[in-house]
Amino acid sequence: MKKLMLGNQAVARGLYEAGCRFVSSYPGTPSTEITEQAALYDEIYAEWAPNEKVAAESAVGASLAGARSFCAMKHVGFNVAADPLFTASYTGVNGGLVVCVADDPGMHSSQNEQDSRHYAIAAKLPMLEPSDSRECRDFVKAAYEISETFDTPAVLRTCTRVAHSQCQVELFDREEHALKTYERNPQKYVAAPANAVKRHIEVEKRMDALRAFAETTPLNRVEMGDTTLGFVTSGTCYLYVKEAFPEASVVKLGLVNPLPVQLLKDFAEKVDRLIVVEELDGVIENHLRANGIRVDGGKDLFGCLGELSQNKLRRAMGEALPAFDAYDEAVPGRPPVMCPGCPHRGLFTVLSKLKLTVLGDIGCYTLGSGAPLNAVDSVLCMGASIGMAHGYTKVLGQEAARRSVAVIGDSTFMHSGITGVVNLAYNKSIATVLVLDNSITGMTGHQQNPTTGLTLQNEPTYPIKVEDICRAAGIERVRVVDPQDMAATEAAIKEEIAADAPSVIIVRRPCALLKYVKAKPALSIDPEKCKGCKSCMKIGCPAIRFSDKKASIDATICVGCGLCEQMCKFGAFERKEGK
């Protein structure tokens, strides 16, 4: 049986067929759907962890117990998980352990373009890179075999195009793997220096064995064609090469760490011109050059920025581009905006009005940095806002504390904001933190988190309250406001930034897109009352339009939140009676 599958869906299918029992992840685009799809299989226990470090540690624990285990993350999540995974490289595994990292060339939904192959090299972990959905399924199985054969965690690297593109995948039955017996072995699993120094010897032996494996594994294959031009490539770039230069000879690398040497040397001798095609950094190219293999083109042709494509390859190689239809009318840009009724909009309208320095974080609320709100000054990484606010106010003093706040979402707070709050109390900070609690992990598609009271399977569980954690951490000034009431929100912020103590304001209203949040009837505007002052446009709501010197409402997307009513001084916005 064959089925059309997204790459992420195919990874989950591979987990099922490979006998995986345990999955723990934190949602992060473009990897999120893997865990959601894995949860649909009754044979796999799947969960959302508070962050990638905890997810990786949980998967290592499941491996120790003898189960084939798995965790998934986006590339910046690998930064968070790196601590346990680098050491797990030394301790090795019991049951097979596979970690999927999804890179994001082009930064479709990320704050950087880091290349996760460097992590595999630094941590001395084998890394496999599929090119399409079929290989996503196949490579998961291969990764488990490598993990258990070589006593190591194995990394599966995808990217946005592979994760979110589709192809036919043949379905097979699940292969059950009995739990491997756990045998106490402190010399292997206790990463104390005296043990780890000996384990490092084993890691180097393992890498030597993997290098030999890389020369013969079918994961790396040579496709000989026209020998005047040869490509070395991997991942989604393989598909670009095959479409743009179907007659050329190609080495397709499925195992991208460690890379083969002799296989590549033999190939280089058979072709007149050798070109390396890879997105982001020149990992493969540098490997070839370091081993004395000539490279006729690589990063000098394609650069290290963003995604490649068939036409980018053709253009860089001096080939003519295929004919295509052109349209005279330019397509207007459509930057992402907060949704109509978004609970963050009222808060950022207030912050913009107060002209505060806002130290931001990762989430939907990052959109508060865009026009017309222009309310966010910095965004670094998950959980950074609180620590940055502390450092900012410690250096610049009380006056800066009265002109600045940190903003962080509820899921991000659970991910890596709690320690920042502990730091505020411990180091006598005077920073003010706004926790934007929209009752869901919104940016990645409405996943549950520890604050929602539901698990990945939507089973009831204990809901963690942000205010309880803050008070337990030593923050005495904790309050809750509704961002829909902009006057009350503004008053609370003014009061807390004036205080000489750390404070947390929980700005709580559920995401407007949640199924249980019912939209109100759309508002309308009385054109006679509208003065064309554009005050309503300051909130940046996509439901409000301005033309012919008057504002109007797009009733097809307005959810009747009422923020625009609070902005208008002339009472131009109207509701139906009784609503």
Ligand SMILES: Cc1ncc(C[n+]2csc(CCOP(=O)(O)OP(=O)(O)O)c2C)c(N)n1
Second form
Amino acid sequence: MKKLMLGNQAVARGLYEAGCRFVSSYPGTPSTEITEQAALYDEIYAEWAPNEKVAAESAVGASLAGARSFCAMKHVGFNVAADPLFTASYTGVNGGLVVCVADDPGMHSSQNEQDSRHYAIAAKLPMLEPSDSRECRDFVKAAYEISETFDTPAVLRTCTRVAHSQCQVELFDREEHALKTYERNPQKYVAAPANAVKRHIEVEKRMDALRAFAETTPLNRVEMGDTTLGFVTSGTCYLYVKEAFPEASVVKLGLVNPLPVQLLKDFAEKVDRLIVVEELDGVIENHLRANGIRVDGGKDLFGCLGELSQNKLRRAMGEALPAFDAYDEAVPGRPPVMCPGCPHRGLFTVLSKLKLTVLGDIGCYTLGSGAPLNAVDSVLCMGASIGMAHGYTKVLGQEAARRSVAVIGDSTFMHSGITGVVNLAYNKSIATVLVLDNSITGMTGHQQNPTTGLTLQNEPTYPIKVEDICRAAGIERVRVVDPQDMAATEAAIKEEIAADAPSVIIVRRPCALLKYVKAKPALSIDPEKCKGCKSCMKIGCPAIRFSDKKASIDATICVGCGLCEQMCKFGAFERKEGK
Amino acid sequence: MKTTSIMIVGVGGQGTLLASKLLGNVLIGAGYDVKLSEVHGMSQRGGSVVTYVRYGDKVYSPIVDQGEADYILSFEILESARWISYLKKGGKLITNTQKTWPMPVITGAMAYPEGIVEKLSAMADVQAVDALALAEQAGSPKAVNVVLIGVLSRHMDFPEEAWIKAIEETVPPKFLEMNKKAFQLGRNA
Ligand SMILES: Cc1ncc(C[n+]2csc(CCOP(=O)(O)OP(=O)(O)O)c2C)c(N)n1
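Right, and the form predicted together with the named molecule of this protein, after the form predicted on its own?
Let's see the whole complex now, leading with the same chain.
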């Protein structure tokens, strides 16, 4: 049977077919659906961990216990998980361990476009790179074979176009793999210096063995065609090459670390012009050059920014492009915005009004940085808001502390905000932290987290309270406000920024898109009463329009939250009951 | 057969993903190699969204580039202007006439351009349809996606039953009749 599947769905299918038993991940676009899909198979235990480090460590533990185990993350998630994974490279595995890292060239939904192939090289781990959904499934299985044969975690690298594209995938049965017996072996599993010194020797031997394997594995494929032009490529870039240059000769690399140097040397000798096509950094190109293999074009042609495409290839290679007409007038952009009824909107309206310095974080509330709210000064990485607010206020002192706040979501707080709060208490900070608790991990499409009281399978579990954690960490000034009440929110913020002690305000209201949050009847505006003052426009709600000097409401998207009504001095808003 | 490329463009929340799924099912039913590509994430929050659908004997690239689309199915008129450069010379644009204001227009930083349909019609083969009105006529404003699929079906060489079957496979039984009606209204628009 064949089924149209997303790359991420196919990775999950691969896990099922390969006999994987344990999955622990933290969500992150474009990797999230893998774990959600894996959870649909009864044979796989799947969970959301609070962050990627815990997820990776849990998967390493499951591997130690003898299970084929797995963990998925977005590219920046690998930064968080890097510590356990670099050393798991030394300890090796018991049950096979596969880690999927999803890159995001073009930054469709990320804060940077780091190239995770550097990690495979630095951590000395084998890395496989599929081109489409079919290969996602196949390469997961191959990765488990490699992991168990070579006693190493194996990394599967995808990208947005692989993760979120669909093609037909044939379904096979699951191969059961009995748990491998765990045998105590401190020389292998205790990474203390005396042991690790010896393990490093094993790691280098393993890389030699993998280099030999790379020369012959069917994961790497040579497609000889017209020999005047030869491409070396992998992943989606292979598809762009085949699209734009169907006649050319190609080396398609499925194993991108380590590389098959001899195979590439032989290929280079057979073709007149050797071009390396890879997104982001020139990893393959540099490797070829370092091994004395002639490269006639690579990053000099394609650059290292963003995604490639068939047209970008054609253009860089001096080929004709398809003709087209562009619209000859400026088309207003359509950036993503907070949804109608979003609880973050009330808070950011207050922050914008108070003109505070806002050390921001990553989540839907990052959208508070856009017009018309323009209320965010910095966004770095998950959890950074609290550490940054601490450093910022330490250097600039009391005055600055009275004009600044850190802003962080509930999932992000659990991910990496807790240690920041511990630091505030420990190092006598006077910073103010706002935890935006919308009872869900919103940005990545509604995943449960430790504050929500539900597991990945929506089973009830212990709901951790942000206020309990902050108090336990030594923060005495902890309070809760509802951002829907903008006056109360403003008053609470003013009090806490004035205090010469670290404080945490939990800004709590569930995400408007949660099923249990019921929309109210849409509001309308009485044109007689509307004075055209545009106060209601300051909240940046997509449901409010302004034309002919009057505001009006798009009833098809208004959820009746009433924030706009709080902005109006003329009582122009009306609420029709019963919808 | 060489590869045919279709783009479905619109605003996050308009149901473009269901439209691409439905189309994908028709194409698979006809025995083609099919690739579908979409970007999740930020674009869902009211941002501009695009899905690429490609089919043929053997499809390589999952994306459609400028000047490559045989058809563009657009859910919102400003999005038609944004993506028109992706239409192949001789390709067809099917566009909903609905307007959804983007934030730069809401904040007053930019005006919503006037006369888009006329301008586009001078550039390419365009069919403009008030899909929202037809969807409401079918019973729900949410059926805009199926109305537009109905319009597209008229221009493609697949039997009507194949489309109906794909609708039956994709929409919940509760909404089946309404969606079938929406499809017919689009097909006859
Ligand atoms: C290290 C890392 N992992 C994952 C992500 C992806 N990501 C971006 S925001 C976010 C969670 C946001 O949830 P929350 O803090 O609750 O805010 P909300 O979106 O609900 O407002 C995640 C998982 C990331 N950017 N960095």
